[in-house]
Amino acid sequence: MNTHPPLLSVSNLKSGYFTRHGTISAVDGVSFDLHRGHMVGIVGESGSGKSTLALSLLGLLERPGRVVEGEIRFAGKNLRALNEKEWRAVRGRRIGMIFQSPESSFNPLATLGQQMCEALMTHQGLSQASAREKAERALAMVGMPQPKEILKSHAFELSGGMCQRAALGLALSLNPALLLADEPTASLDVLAREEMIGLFKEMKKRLNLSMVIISHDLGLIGKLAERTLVMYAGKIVEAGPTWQVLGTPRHPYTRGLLACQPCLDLEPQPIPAMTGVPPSLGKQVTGCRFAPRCRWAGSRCMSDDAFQLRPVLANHHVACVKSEGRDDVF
């Protein structure tokens, strides 16, 4: 057990989108801790609230979105109490982020060198020459060939893998203590994906980097994260050590996600898909939100506390009434 205080502590975080058609509760009571030098993975279907959670953590949730409740503490500081000027001292410098589409996170009209140097000069007060030298070192650190020439390029001139490396290099050049990565390998081919996984492992070891990794790729999470959170309909439905969550899943939704993963060791066969669709986040649902899609749902699943996390093993929690105190749940 880690006796040091967590680098990031999220408690009962609730974020929503307030529209004229009603409120959409995209993040509903999420809590977790992340210690220095550790990685936590967040998985779930599209629309489960993962990206909204990441934007909430970095204070980037724009209207009509808003964080409405809960606490976000980073290095002992309450981030929800910061004003916009104070946030600018945290974003990039203390908490970095790799967005889901690395190509769109760069300005297409400016070279990578111009953008990286501007960030370094703004956040670290470097001269233009020093900023360019540090930008070159950052690109070299993430395995970018000919970094001096790459700095003269625009994002649209790079491949998906190179653009992802450039985004990582930009984030790491500011020496953040925490990195948020939203689908960091989604646009990459198999080879580039494996290279990126190796790069994340190296950066964690070399820089003692802490990371929150958001992904549909359970294989990526399995290789990088010590702890995994499974999100469904804005809530965490399973949380625990990655080897337990992915090795012996206790929630039907987690089991469904794992069943949908292709297996290259077997003969080609159709990939099963979960039936049904996620519930509308704009409607109040009594009981378990996954029940309409769950083959094991029963009357207890309609109770008010059915969708609350409960311990099943040490450090392993599941939001399923059928998992209480049993190893042979399903």
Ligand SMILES: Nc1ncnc2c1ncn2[C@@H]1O[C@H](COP(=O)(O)OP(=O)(O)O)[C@@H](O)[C@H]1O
Given for the second form:
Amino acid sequence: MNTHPPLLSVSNLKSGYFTRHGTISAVDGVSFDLHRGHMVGIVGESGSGKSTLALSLLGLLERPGRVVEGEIRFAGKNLRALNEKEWRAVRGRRIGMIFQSPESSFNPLATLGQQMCEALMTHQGLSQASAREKAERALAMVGMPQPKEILKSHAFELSGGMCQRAALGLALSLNPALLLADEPTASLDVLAREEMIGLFKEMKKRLNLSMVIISHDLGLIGKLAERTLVMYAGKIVEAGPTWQVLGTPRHPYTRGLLACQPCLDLEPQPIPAMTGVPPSLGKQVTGCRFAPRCRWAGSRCMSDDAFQLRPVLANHHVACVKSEGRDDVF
Ligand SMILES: Nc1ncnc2c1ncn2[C@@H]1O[C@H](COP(=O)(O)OP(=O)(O)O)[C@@H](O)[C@H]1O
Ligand SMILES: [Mg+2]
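Switching conditions: you have the form predicted alone, so give me the form predicted together with the named molecule.
Below is the whole assembly, all chains and molecules, this chain first.
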């Protein structure tokens, strides 16, 4: 049991897109805690609401998107109450971020050095010379060879892996309390992905890094996160210790995801791969939203509370009526 208050506490967060064609409930009542020095992994198919959740946590959700309900507490602060000026003191500085495309972390017109120095001078009040020195140290820390030379380059001159490393260096140079990464390895080749995982592990150990990692790559989450949340149709359908969620998954959706990931390091259960596609998030659905794709679905799955998380073990919750207290139903 961790007796310290969580660094990040999200409760009943709801975010949607309000379009002319209707409302899309992309994040629909998500709750989780993250403790200092821990990593929480969020997995799910494309369209399950992961990026909308990330943008909501960073105060970056733009129209037609909007956070509509819930609370985001970070280091004791209610982030939903911040104005844009206050957000600028938190985003990048207290909460670092890395996105899928490493190039999006940099301005293509400026060198890495110019951008890193500007960030360090603005956020930490460093002189040009100290900022340059710190930028060099940050790049060396994330294993960039010849940081002096790299600082003179533009993002497009680097390989994807190098660029993502530099993005991590930039994010970490500001000593954030929390790092949020949305699909940090999705655009990398196999080798660069492995190197990035190694680097996250090392940074976690060295800096006691707290991190939210969003990915559809269960192998990455399996190697890094203490806790795993599985997201489907805007909701968390399974949450628990990673070794339990990925090792002995209880929700049929988690089992399906595992079966779709042949390279996963943890042994998946031998079940047929999932068929069908996620539901449209614009429709109000009664009962379990996964039921139309679930081979075990029955009449109980249509009840109002069927898609609510319920405890199956200590710290392990599953939104499936068939998983309550039993291992053998599927
Ligand atoms: N700008 C937008 N306008 C309308 N709908 C959007 C927008 N961005 C995302 N969505 C919808 O929100 C849902 C969740 O998307 P997203 O958060 O990107 O999921 P993920 O990151 O898990 O792939 C999807 O149905 C997607 O189509
Ligand atoms: Mg996404």
